[in-house]
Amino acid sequence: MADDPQRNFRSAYYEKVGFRGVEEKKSLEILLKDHPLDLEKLSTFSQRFPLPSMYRIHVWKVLLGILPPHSDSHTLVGGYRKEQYQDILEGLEVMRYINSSTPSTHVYLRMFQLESQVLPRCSETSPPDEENEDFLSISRAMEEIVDDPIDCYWLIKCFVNQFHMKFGDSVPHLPKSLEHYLSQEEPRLLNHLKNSGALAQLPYSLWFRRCFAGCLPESSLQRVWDKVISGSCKILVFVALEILLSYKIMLMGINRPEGVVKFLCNIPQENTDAIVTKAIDLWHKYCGTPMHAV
C-alpha cells in the first residue's frame, strides 16, 4: 500500500489530539480480515505498533504458529488444542507427576518436558534447575496476561520453543550487544560498570533469557514480547539499555557490583512504561522501522 498522504494526515491529527492508534488499530482489523492471514505484514505491524489488547492474544496465537493463517479453521484447531491439551494433563494426573495442589506454572513445566520428551522419571525429579527456572518465569508473567490456561499454556510453549529456535544462538551475543550501544549513548556509564566490576555480572539472564519476565510488570512486558513473537531479540538489548540509561544517576553511585545487581533486578516499578516506550524509539533509531504495507 502506497503512501496515503491523507491517511498521514489523519493519523497525525488523531495523535495531537490524544488519540493515538486509533489509525493503527482499524489497520490491524483489515489485516485481520484477510484470507489467509498475511504473517509478514502481521509481523511488521507488530515490530511498528504496539498492538491493541483487545486483539494482542490473537495476534500471538497466529504469529506463533498455534492458530493457523486460515480463519476459518481457527474454531477447529482451537478444539484440537484443548483436547491435546486435556490429554497430557490427564496423563500426568495419571502418572501422579502432578495433583490437584500443584501450582499451575509447574504443571505447564511438566506438560512441556512431556512434549519435548524430556520428563525426568518421578523418581529423579529435583528441583527445577536454572533453564526450568527460565520457563518458569516466563510462565508466572504469561498468567499474568493470560486468563484461559489452556491459551496460557500453549502461548508459553510456542513462546519458548519459537524464542530458543530463532534466537538461541543470538543470546549469548547480546551482552556484547548492550555494551556497543551503551558506548554510543553513555560511555561514562560503561566505564563505570567496567570499572566497579559489574558489567559481566549484569543480569543477563533476567533480561534475555526470561525476556524480562519478572522484572517488567505485564502491562510493560507485553509491549516487549510484541516485538519478540514478530521476530526480533534485539528490543531485549535496547530495553536494557534504557533500564541503564533511566537508572543512570542511581547506577553511578553504587561501586559494588552486587549493589548494582540488586537494584536491576529490583527496578522500580512505576516507571516502566515511559522505559519501554524509550527503549522502542532506541531500537528504531538503531535498527530502522520495518516499512512493509500494512
Given for the second form:
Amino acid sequence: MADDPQRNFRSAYYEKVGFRGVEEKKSLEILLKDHPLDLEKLSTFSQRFPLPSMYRIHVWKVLLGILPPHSDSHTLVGGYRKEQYQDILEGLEVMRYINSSTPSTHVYLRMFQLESQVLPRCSETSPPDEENEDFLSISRAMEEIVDDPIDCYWLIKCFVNQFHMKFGDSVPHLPKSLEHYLSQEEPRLLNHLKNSGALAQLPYSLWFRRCFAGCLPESSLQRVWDKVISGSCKILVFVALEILLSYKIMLMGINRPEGVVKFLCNIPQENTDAIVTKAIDLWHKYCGTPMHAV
Amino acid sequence: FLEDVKCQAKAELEASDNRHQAQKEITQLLQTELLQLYSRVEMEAPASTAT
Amino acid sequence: FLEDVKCQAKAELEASDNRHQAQKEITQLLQTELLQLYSRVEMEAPASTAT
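Return the form predicted together with its partner chain of this protein as a structure block, the form predicted on its own having already been given.
The complete assembly is shown below, putting the previous chain first.
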C-alpha cells in the first residue's frame, strides 16, 4: 500500500521520459502466466500497447497459432514445428530447389510454396511474380526482427496466411478508407493528390499487401505488425495516412504522380517511429481504444 | 476442466498432423521428380547406345 | 473419466507420430533413390557429349 504512490510516481516519470512500458510489461507478464493463455486478452493487450521487445516473438507465435494456448504443450509443439521445418528443408535440398548459396528468403518462399502445394517444377521455376515479391519483402523484414530461422519461417508463413484469411476481403477497400480519413484530416492534400492524378497511383501494394515491409525500418515496422497480428488491418490505413500528413508540404510541392510515388516508396527513415506513434493515436481516435480486461 | 484437456489434446494433435501433411507433400514431389528423371534416363539410354 | 480422455488423446497422438514416422521412412528411401539417379544422369551426360 505504502509504496503505491511511489510506484505511480515512478510510472509517471517513466512515461514522461519514454519508459512508459513498466506497468504494461507487468500486466503482460500476468497475462502470460494464465493457464491456458487467454488469446482474446493477449490480442486486446497488443492492440492497446506496444509489445515489450523481450516478449514480442513469443506473443506473436501464440497469436498466430504457432504455439498453442496451453503453455505446457509448448515444448512438444515447438518440437513438431522444428521437425517440420527440417523435413521440408531437407526435401527441397535433395530435389535441388535450394542449395547452400540460396538466399534464406528464397528458401522460405520455396518452403511456403511446398506447403501451399504451389511449388513449380524445378525446371520450370520462373522469376518471382508480384505475389512472390510481397512474400519476399515480408520475409526480408521478418528476418531483421527474428534471429532464429525456424521461428522466422513459421512467423512469415503464419503471418502471410493469417493476413490473407482474415483481411483478404478488406484489403481492396483500404485505399477508399484512406481517402475518407484523408478528407477528414487534410482535404487540401487530398485534392492535390486527386488533381495531380497521384491518388490512384499511391503505393498501395507496398502499404496494404506488404504491410509496410521495405518501407519502414524494422524497429517501427514491428509496432505496426503488433496491431496487424493481433487483429487489425485498419492500422495500415492510419500509418499510410500519417505518412501523407507528415510529408504534406513536400507532397504539395510535387505535381507529377511519378514523383509522389517515388518519394513515398523511399520515405526518409529517420522519424518513422514518430509517424507510427501518431498513426496509432489517430487509429485509436477514429476506431476507439479496445477495452482492456486486465 | 475436461474441455480444457480436450482443447489441449486437439492443439497437439493438429500440430502433429500438420507436420505429417508437410511430409506427405514432400513424398509426392519426390515421386514426381523420380518419375520424370526415370523417363529422361530411359529416353537417353537408347540414344547413347545408338551413337 | 478424465483419465480416459487423456489416454485417448495420448493414443491419437502416438498414432499420428507413427504415421509421420512411416512417411519419413518413405521419404528417406525416395531421397536416396533420387540422389543415385541424379549422379547416374550426370555421369552419363558428360559421356554422351564426349562421343
